[in-house]
Amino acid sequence: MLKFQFILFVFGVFIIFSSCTKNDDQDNEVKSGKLVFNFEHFANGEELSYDQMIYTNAAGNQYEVSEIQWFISDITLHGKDGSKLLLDPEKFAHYIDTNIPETFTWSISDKIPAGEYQSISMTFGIRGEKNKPYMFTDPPESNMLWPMNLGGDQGGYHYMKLNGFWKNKDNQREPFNFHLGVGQERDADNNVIGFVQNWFETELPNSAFSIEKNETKSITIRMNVDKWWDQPNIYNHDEHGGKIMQNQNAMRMGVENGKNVFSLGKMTSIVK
């Protein structure tokens, strides 16, 4: 009899524990939402037009853009209490390609705790410790591999390929490959003696937001292409030429300007 009562007791405790666990899971589910990031490309305050020589940068170069491929990684939400929430740590990086519209959306797999967030930060490119060669085996991401002779094991993948044309000082249409990635330190004989990590973290201006239970929030991140050549450095294609992967000075200027390139577009929500 005592044995039977003990079995009933244990069974009852198990039922109560299972019920509490289920209720806790449901409660956590109710108190969370989802995030979707969208990406767009602008120039001079308007949606970017491709393959048209209609833009002029701060240095006076007339230019056009053919395509842009780039990586964003380590999107982080900053709470008002100083807390940080790194999104999608398993995937951690997303590839955007202006030739592939489906890459313009990144649906975050994490459940986002409901509440208010002070800001959003992101890494342009991929951090050095994560930017490993050959981690992407399939195109289009695999096509972003940075040459081993220019970055070694620290090189990994391009942060960005921004390709187009400009009118040079002789008024000739000339191609440019504004490619950003790991730079090289060179000695007096132009031998590579070290590498420079050019990825950077940036906080999106005016990116405070709140998310409610069961809400899906859609947030648009905008690349303002003209600002790559604007401030704090006036970048001149005539000075740096069409290819800069071995020109750390040109890449440094681009990186410093890049911290002003990104802004927030539309933010919309759907409550189920």
Contents of the next structure:
Amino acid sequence: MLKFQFILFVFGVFIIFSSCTKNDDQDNEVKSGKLVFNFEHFANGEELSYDQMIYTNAAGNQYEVSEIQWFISDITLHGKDGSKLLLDPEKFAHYIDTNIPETFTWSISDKIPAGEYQSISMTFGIRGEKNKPYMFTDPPESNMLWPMNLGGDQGGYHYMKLNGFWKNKDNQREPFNFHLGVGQERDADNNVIGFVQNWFETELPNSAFSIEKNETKSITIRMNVDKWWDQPNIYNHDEHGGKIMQNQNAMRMGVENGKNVFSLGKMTSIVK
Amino acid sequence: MKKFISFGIALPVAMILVIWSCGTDSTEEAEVPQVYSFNPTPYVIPDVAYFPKNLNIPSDNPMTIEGVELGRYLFYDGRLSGNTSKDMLMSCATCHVQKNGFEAGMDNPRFINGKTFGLPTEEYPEGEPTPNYMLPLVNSVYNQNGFGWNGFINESNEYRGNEEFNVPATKEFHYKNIESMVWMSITASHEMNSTIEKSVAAIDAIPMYKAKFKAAFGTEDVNYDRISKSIAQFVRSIVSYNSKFHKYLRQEADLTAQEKKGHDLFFSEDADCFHCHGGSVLMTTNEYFNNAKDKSFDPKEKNRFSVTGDPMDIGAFRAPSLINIELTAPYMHDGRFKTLDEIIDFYSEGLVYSDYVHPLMKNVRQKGVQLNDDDKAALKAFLLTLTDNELIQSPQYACPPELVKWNGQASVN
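Coords for the form predicted together with its partner chain, given the form predicted alone:
To see the whole picture, the full complex is given below, headed by that same chain.
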């Protein structure tokens, strides 16, 4: 009889514990939300208009934008307690192409713990240790290849291709490729003797937000194109010409300006 | 007793069920050989380092070894044109010649300087010229961005058939993928100048195909759908990944100093070939560019603008793969350049500005990238490393011996 009671007790304990475990899972399930990032491109505070020579940069260059292709990576949420949550670590990088509207959205696969977050940071481009040549085998990402002879084994892909035209000093419409990626250190004979990682982390201004359980929050990240050539360096297309992949000085100016390029657009709750 | 009665009833019932069940099985077994005897072997595209993983294989045409083999026979069979007289044969291989990287080639005895034309018509006794020069067939299985110089053939294309060539607007005569090119080639007046019915009947009349269609599709029936699918399977099987350059990437071969110099020019903004031709190991982005060849454009020209309607696509054509470029002259959609030297000279100092030029042609105001003679020689040396000799000699892609007299190539007739 005692044996029967013991078996009954063990069975009861098992039921209780397995029941508790299930409740914990359910709690975790309901205490998280989802994040969707959208991307938009602006110039002078308004949505970018393509293929029209209607813009003037800080250096006085008239310019038009044809297309922008770029990588954002390592989006990180910063908690008020100093904690960091790296989003979608397996994918880690997202490709955005103004010719492909489907790329304007990055749905983060992680569940985001409900709560308040102090800020959002992102990496423009891809960190060197993750930027492996030929890691993207398929287009469109593979078309962003940054050749090894220009970037070494930690510079596999362009951070950005921003293609357009400017009115040059002879008042001719001339193409520019504002392409950013790993730069080269060169000796006096112009031989490559090292590489310069140009990717940068930036914190999006005013990016505090909260997310509730079962909420899907849509957050828009905006690239303000005019800012690439504005602060702190006034970038003049006449000075640097149409190509800068092998011009670290020009890329450095762009990268320094890049920290002012990104801002937060709309933040909305999609499902609650 | 109750149990016994129950058992006494249950046992016969169970036996009846078992027997009935067995009977059912035996009936099914009798049908099994017919239902399941068709079991083709899947054809696997090799998984090669750095090559794309997404393959353009439609769900309604999975590749099989038997389908690819049937496709190879049909690809080389000049009777696909619906004709049997020697001077009226035309197959896919009449123009797509293996030794020339599956293009006509400058040395083609039938198509002088690689300019192709169709079978004779009343209007064109010598054959109607095909509108554009050829594009390479190799590595089509990796292309997800449309086919043809302007990308008109693509998955979102809803057009059907062709009134001019008496092809009905039914679903099998689509403009979506490689399969589409088969009916287009059969019926075009500047290619085989046949009809679907005539060509299908010609293949149906050849006894050896019965077994091949059965192996590929389960029955001996010959129809257009099967012809197009099998040829498309064969075309998708033509993959090129063994050029010296590809072996260099895989660290299986070394480049000479001059080839390496050319490689570094190609993959830099000094020669700046790679933005259009080198994003992947396919040596093309499969994108469309106005590459600064012309100042003005014929509105009737079927360039990319005719597909997208975007003014920025005026004068734009596909950037073709440079794999086997040594063998695939003449170059550009209109064949205007006959040699690699002419091509290099063009990009070095021959660009012309138009309002539609693609911004990647950033040296257009300087007329090109301005290479010196040493640079040009090095760039040419690198381009020659893109030849895949294994592909052009592989029996896997060659004309089946029993079809040599039927394949319509002037060189083997």
